[in-house]
Amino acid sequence: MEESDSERKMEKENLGPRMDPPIGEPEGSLGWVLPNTAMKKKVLLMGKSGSGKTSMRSIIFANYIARDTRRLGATIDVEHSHVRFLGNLVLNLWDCGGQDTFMENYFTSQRDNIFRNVEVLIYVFDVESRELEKDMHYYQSCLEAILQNSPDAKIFCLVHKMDLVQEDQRDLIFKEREEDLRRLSRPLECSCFRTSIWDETLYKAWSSIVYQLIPNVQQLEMNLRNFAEIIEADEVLLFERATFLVISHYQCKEQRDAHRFEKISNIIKQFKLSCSKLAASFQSMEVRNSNFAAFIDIFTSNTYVMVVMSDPSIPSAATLINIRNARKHFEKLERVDGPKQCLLMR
């Protein structure tokens, strides 16, 4: 379990990497010392100054809540941080300051250093920017540098601060911006998301981004499906332990709320932070009513699992035993170079 002291230690202005992790710090947090065997994925986080890049990074990776991001200052040049995910996967996150001077340097003197060996480019647009033309120019310059130095990189565009747009206008504005960005991105492909730090859309976008980086995700999903079918679950979700991003799921029954994953991520992470403020630590939870039972529990050293059951004849103890019995198998799957196995337990 994470210790509450470590979560409080992450509440600081400098989000750069530390040389030594505090005792009890979760492996998913910023600053973990990297082993030589780690599979590092370079992620560029770019966009104009004030677009909200550091705020979203702080919420997802450093346990900030939205209102606390107001005290964050502008990023100076490039801030590097390492975020450990499943097994040996490490995100090498480059948060690039968006002031004009820095942006020009990225495309000239720092071009090779910034854009070489990039796995993912995340470009953040302030939906209410008054310099949209300049934003698009910088974005196109990024694409040119990516095409030259990292042509296989995945491109994500986040149309951010959507909470500032009138609700009845959000779909139209986002659709127009998405069409423009896809056209400008050719011959590269880009995936677009609307985001806000004030709702679950931020978790949806970052879950989708991280999903693209997990090397054995198809094998993970196949085993999650087998696990769900064996225990007769309606749905099983796998969360990354520190960020609570959804990294895999399987559902046996259709669900009405298409945004339930992001909402659950947001709710549970906020609850987890509330626990830490009371010097308590979150380990597991069971929610039950007349229609279903939901179990959230530590699964592996890097994940939590959520199991949703609607069969009232299956006791809670049976589901918890099944979760416990599957842990060792999924621990093996998290190792990038681990053996390829399939869950066939009964």
Ligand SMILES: Nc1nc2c(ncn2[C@@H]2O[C@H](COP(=O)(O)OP(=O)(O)OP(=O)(O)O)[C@@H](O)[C@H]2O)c(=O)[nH]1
Second form
Amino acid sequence: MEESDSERKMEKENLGPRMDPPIGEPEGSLGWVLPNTAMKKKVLLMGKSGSGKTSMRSIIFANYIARDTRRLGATIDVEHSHVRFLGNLVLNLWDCGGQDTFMENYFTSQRDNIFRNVEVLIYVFDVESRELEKDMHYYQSCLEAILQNSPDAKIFCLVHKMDLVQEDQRDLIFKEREEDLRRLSRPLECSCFRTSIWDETLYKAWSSIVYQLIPNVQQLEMNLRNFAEIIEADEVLLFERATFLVISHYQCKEQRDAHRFEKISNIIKQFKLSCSKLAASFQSMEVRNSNFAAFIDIFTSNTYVMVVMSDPSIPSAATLINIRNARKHFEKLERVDGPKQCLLMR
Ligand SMILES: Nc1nc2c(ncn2[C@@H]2O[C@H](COP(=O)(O)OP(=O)(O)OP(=O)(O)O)[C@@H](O)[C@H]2O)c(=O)[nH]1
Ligand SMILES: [Mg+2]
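Switching from the form predicted alone: structure of the form predicted together with the ligand?
Once more the chain from above appears, this time first in line as the rest of the complex follows.
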């Protein structure tokens, strides 16, 4: 573990429970300006009041721990925040307060403003809601407005607060809700996730969502595959540096635990937060047993990498050097090519 100024600066830029200025304008004391080439993606976060929208946003993007979300007040109207993600990709999050009066306004007087140029709609349902019909009614109004104003938007439904449902009921309830939502969404397609702020499911959902927003993610994956094969790794993962969401991975061998990515995101993010309480920042980690060695290390300015090796004859030092040598190449891949905004390979 080691303290690093650049890391802290980056965290200030990416995170913090604060509202960023409009893109392109300097931000108060830090005075940084987002490049004009920044690729902005408008993400609408909607759902009824108390369903957990601000909680999940604060955990993923502002370093809150789940317990702290109990102190959040209801969101008044819309809270905008800009989150820099992978350098030039900027998520423009619109956290829309879900109280009835606000919702009615979104569908009437603010309709165009809210629903225009939306790339992603994330609709959050409280699984324990006693007003299911009303929730569904609002959801449908939302879809109508999206269909009119942003017909190409991707739609995600989160069946949230699943921790409140008895464990043996979760699969069944989720399947039922998923079917209902898919049916109601037609002709639009929606992807559904079960989530809770109290476990790693939150990371799974948000990783899948941001994965769909990253430009040229296939190219990143292809390069990760080459890297894994060259260094003889079993598996290589790329995490976005501030959120620890998995953005790309390659595996050579079957792995038993299908949920390992989001578990690792969750564990390392918690660990990172504990480190920051001690005014230190997490840099790297090696975990080894008789079957494998896993290395997590800062990789590019926007990512951490995790490399899993099972060949005991390859010493740690060799893997660490390989990781270091690959950094430059992956830094280049992340750069955006001016107006075309595609990832470059040189
Ligand atoms: N049990 C449980 N509680 C949650 C979960 N997510 C959020 N909460 C709690 O739900 C309450 C309301 O959360 P908020 O995030 O403020 O809800 P919101 O959707 O932003 O509400 P508005 O801003 O009024 O639209 C808080 O007390 C959270 O701690 C979850 O996954 N499980
Ligand atoms: Mg809120």
